[in-house]
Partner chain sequence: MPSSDKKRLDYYALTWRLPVIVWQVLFFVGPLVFMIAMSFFLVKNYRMTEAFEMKNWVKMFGKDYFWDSYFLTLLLASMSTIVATCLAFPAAYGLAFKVSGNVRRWIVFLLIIPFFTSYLVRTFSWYVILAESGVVNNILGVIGLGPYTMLNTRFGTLVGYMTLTLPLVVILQTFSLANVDKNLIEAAQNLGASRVKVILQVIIPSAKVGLIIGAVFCFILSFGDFVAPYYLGGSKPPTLPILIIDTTKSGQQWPRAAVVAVMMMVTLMIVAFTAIKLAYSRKAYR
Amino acid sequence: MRADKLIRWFLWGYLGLVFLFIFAPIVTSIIFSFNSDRFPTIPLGSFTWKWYQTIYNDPDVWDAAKTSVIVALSTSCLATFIGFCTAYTDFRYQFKGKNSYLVLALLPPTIPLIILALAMLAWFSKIGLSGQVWSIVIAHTVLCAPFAMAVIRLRLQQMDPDLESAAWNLGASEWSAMRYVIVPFAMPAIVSSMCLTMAVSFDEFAVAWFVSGLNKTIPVIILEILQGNIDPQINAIGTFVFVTSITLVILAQLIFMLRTPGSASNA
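Now give the single chain's structure, the form predicted on its own.
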């Protein structure tokens, strides 16, 4: 028993160190966003909202935030729809080359972002879409759809495949079975996927920097502020981005864990 207790304390301590390693720089950035001194030095200066007021009064930051929100919302809807269709095809059908189909569906996140960004830039330039907001949306959808597919696929694997067939036998059309059986069962994963893909799109920098043109997102404008000088605005903007992203990720995790009352799983 004593050995088990020591192992448990060791594992908790190890987990604590991992979280400390990950979140210490972020917490430090948040603290410095309220520091009156321009340079991140210790001891800290006085408490101030100056850097938040600066970005609040900056129209470029507002334009970037608007673009980021539009891109993130559009990407989450498109990526989740594509991810659902891909996951349902895997769940329902057996066909030759299915393994290759799944490999291709999950391929984009494994490609280095710089290579993906350059390929997207070349393609958009060729078809005349370079520098458009929808260029970022399309590129982010390609990047995020596999995440949605993986989450929804995991949920559908928990479903009895005979439920849909039973609905058909009881007179439901394929669309009715989809609406009243499949979608309600997968709804926690669908909403979770929307939150997750929104967070990924909101944070993504490399692809957006290549294809955005004058339509800058928040990560792109952070790089522009950073070039050539140290600006405490970065800590304030970074805090906003972190809070937004972590909120979406936590929501995605909580929603995915839900079991919707009255869903097909409880039928």
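Rather than the form predicted on its own that you just supplied, could I have the structure of the form predicted together with its partner chain?
Here we give the lone chain, stripped of any partners or molecules.
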């Protein structure tokens, strides 16, 4: 039918526009990170590495990168651990109040970051934890644990529910079954979850800005540049963050996909 074809073309064209909108700012920032002009205008100036050199030589950026890496690594471990515990509990146990339990575990993403930022800021100063690297780690773990839980829960869903019982039946204690059966089975998801939460933490600015004190992370540096003297090194940092995050995400995706098919079922 002609109409069908027309609609199909329209939808593809429309999808193209949506992608143009979504990727325009990403591409723009990458392009301008190599543009020599001080002010980002068209037509472009010449190609330059200048902005990358600027951030490379800026000790503040290095400090922030170090903080970001520490925060991202710690967050990914903590959030993945908590997410794993929650996912396993949901997978294995039925208990009274389980719904409330899951709501408690999964609620954070529905609270606007700015509210969490204020609440964390106040709470940390109340309990004497403000302005430390750990404050950011804790806050980011709250934000990331639900994602870790979701990723690992999906993996456990693919497991033959008899597998754990089979381990007990063959003489494994609960702890051994966890170590030799559940963890190996969930491993791809655990690694994926670590990559994903690292990427989320590496990008988060609102809460980090509020609770970081003097320990700025990379996104906080970006925010401060944005508030003050805007110059194209923001694009260079942005491109750097983008490449880091996307590497982590693709890694996560690959690990999850590579390990999934063979071990999905043993029926």
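So that the term is clear: the rigid core is the largest set of C-alpha atoms that superpose within 1.5 Å between two forms. Fair warning: this is a prediction, and the values are worked out from it, not measured in the lab. Numbering follows the first chain given and starts at 1.
Annotation: Cα of L17 displaced by at least 2 Å between the two forms, core superposition. The two forms line up on their rigid core, and R8 then has its Cα shifted by 6.6 Å between the two forms.
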